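Consider the single chain below, provided in structure tokens and representing the form predicted on its own.
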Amino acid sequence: MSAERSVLDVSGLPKVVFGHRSLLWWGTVGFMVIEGFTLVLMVAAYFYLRTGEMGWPPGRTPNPELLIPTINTVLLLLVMAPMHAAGKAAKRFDRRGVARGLLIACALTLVVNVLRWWELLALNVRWDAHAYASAAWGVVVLHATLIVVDFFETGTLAALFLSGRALRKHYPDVADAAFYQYFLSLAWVPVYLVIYWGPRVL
């Protein structure tokens, strides 16, 4: 006698949720949750090398120029208005909105790109010149990987919106875009004071 199995019919559950009721959006937390932790441990490396200097940076090596970093990081900053737009068109399922909002913002993230090139001209050190010069390197060059990872994640979704050829279930993967650009921007804000005034001030 075989045993009863009980059957839970699920075709009343929507096939496309938003937020934290995605999966995709819990890996993005996660995602994020890793990142902002490496900045973190770098960033601490950098304050423990400077308990071991008298000066900050050390020898002759001039502070970090602030021009290009501060455009730089307001443009970051600015990425986040029109990725808002297009989270919000992808929850009311806006292709027209969220093609919009994405190529504005890929449009922005490459400038932010070929700008980071700068910033890192803007330390005024080479990047084995010594041991200061190293880890503030590595923080901005840690970061400068998530941009660039996030300018082609950007357009790609951006080239599937403006042909035509987004499906529905597409529309959260960009509101989870939107929110991991929150992240990405406002992750830089703390770095770029550390790394282009702290010399400053340290």
Contents of the next structure:
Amino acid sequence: MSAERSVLDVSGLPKVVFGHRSLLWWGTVGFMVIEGFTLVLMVAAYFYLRTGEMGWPPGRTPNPELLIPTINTVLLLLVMAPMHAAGKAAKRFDRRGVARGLLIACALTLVVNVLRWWELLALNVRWDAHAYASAAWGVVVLHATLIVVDFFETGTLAALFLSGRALRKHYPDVADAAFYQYFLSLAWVPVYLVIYWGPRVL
Amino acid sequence: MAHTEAHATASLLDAGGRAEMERSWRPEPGFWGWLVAVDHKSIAKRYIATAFIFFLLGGLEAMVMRIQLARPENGLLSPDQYNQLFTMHGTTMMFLFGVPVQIAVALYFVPLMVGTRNVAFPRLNAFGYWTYLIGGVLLYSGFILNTGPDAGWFNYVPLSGPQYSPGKRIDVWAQTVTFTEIASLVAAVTLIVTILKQRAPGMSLNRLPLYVWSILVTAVVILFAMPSVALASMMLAMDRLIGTHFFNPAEGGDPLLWQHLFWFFGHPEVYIMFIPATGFVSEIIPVFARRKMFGHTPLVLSLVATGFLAFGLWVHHMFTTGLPQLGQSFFTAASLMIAIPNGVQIFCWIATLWAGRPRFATPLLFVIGFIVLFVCGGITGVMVASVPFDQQAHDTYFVVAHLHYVQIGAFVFPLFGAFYYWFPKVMGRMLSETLGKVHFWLFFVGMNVTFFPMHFLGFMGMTRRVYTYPVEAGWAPLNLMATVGAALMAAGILTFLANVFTSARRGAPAGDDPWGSHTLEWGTASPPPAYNFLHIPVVQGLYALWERTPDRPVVTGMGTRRPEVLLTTVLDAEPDARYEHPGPSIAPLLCALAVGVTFIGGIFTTWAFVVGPALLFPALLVWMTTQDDHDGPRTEGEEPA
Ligand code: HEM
Ligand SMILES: [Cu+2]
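Please show me the structure of the same protein in the form predicted together with the partner chain, now that we have looked at it in the form predicted on its own.
Expanding to the full complex; the earlier chain stays at the top.
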């Protein structure tokens, strides 16, 4: 067997990299594709069920209300700001900045999660009334599940940075979490329009 | 890589460096070590073994069905038992064997073939295995407790809805499917990122081995196919458990919604099993033809095209549901189009064999068996893709024959070929060639004796999923023949098992590279060490090992005190970063258990959807806070910031 010969020395390469140079960024993209596509399919099912009904909402079911859902949409968009700040702080390896951003984002996300309940009530119909109700609940609950999981993840990350156990290699994770937050917040906008405004025009 | 020579300062590892590598990659010992393992080889081996156990169970179920059908008016099985058996068989083969085994093999070989030390997300990977295991155990626990699903592997509503299937049988099916979907999705993400970011320097995308290409395409197909069935099974579970009406026409729901969502996944699923199988074929052929592959680029393009087309075909499973005319023509055309990339692939394979000096060892035999059977299955596939024909053959044994020619011919045969080819790498010993050939011939003859007559049974009007038939139907001789064929296949499988168990202990030592192959996994020991490669190889051509002359170019300067993998750029595989790897952890198992509590508990009470996630939180905490429990002092720049 021939001998090994060194042709490439990598000892000088960095150990902490951000964005598309890091593994987690790519993993995040993968999960965004999965979650985004699941939402798309769920919304497609909503439209598919529409074709079988004369009216939408069917029968005497009232239109969904707009107040709470609109407030919550704004809040969800606002979460992007502290996450953005945390992401930028992460790139400076600024522990305080990261912790502050994550904490504020967590608090806001908590409010969003709680308001989600009233957002579901704003649909003005129970999930087991008919297919329209099931589909509308289905879409909102699906996105809600993502937000709950996100709350846990941001929470754990915040705990990590507050406890002082965070290492340098954890900073890129914060930047990726911010990146994921944009997806989560922005994906809600079309969903909100379809579910809460859609019945007024469909 | 112009900068390489200039920087060649770090030297190869000395004895001390080697010892450090051994220590930082050493798996934890004992049973606990098995529970916390995150090494891709360790996870993949148990994944493969589990999938094969399910293959044997599914085969057993098939055998019992064949015995029941061997003669008319047989009383071995009741109609209810038969319903459970074909559903268990179909569900096992598709969800617990077909897709998982392809994922499992990829999890073992992809990191080795791209020249890295572990998969991109080792803990996620372990989590995926545990969820898969929980799903399989759930299905078989249900079966043992006489709660086996009984509405067929595609589980059509309204039969599977709350009205016609009370009890828990269908819920067991729906949650099993949910578990296997989660497992496939996390594996797909893991594989994609491993392939894109951890290739050895020099392995630019155009030097990616064909098998790795096939896995990349398959993983992308998984990303888009699996959400559909996960969603469908969740909707079904909710219709059954909390009274939603997705599929209930009385309240504005639509049973066809189930069929669309299911087949949007179900057709691509066949390709999830088949595309990696073509990857096996493309690895085996050049090695045993002893020449480079004819038409590498057309083969890559065919793989990608097959992946795309897989999504255009789902409606051909619904031709008998009264879809609009235009839709039918479109999907017929699309179904016929897939013959083009498949034809290109077959042409390249045959041309390579033709121009080479083939060595007819067992792996190549299985590949040739595949080509023969695949052409047969493909022909009947083109037949059922035409609407008028499908309306005659739908739900008859013609379809049973067709689907088994495709599944067994195009997936199980290449899989066995790959098993004989790669077994020496995993176990360090060769399988017996004699037993291998006996296995091949029993399986090949048995396969045809079993399924060829079924085409005629279909023409004679025998419908699928019947537990028995009257004497007057005249189906008895061909059915008996099919059962004899199944017995031959079973004998083939027993030969295979005997081969595996004897060779694992007493087979001839394999050495690093028994077949004279060209991909990187053959450039390290058999079985590979925990870190796969002491020095990460540098790749200089498409056929990495055939083109590394005069000596073996490698990377130096990787850390040894902590497990590190090398990250490279997506297109050109230029070295970019050294990434410190997470170590063994119990968290993946804990997370999988929490997910298990959620979905299995959910069959019985909605509280499970509160308790399960509440358990998930501490498990996630363990996951995140134990990222680096490797011993040894931290070096500069790694200190807590
Ligand atoms: C190993 C030898 C095999 C034998 C003898 C066998 C036999 C059978 C039999 C008797 C049926 C039931 C037909 C009916 O009553 O309608 C069946 C159905 C089926 N088989 Fe197999 N099979 C084998 C392997 C496989 C493999 C490897 C796969 C897939 C990877 C597979 C997938 C299926 C599916 C999807 C069904 C349809 C189940 C349903 O109707 O819900 N089989 N097979
Ligand atoms: Cu199909």
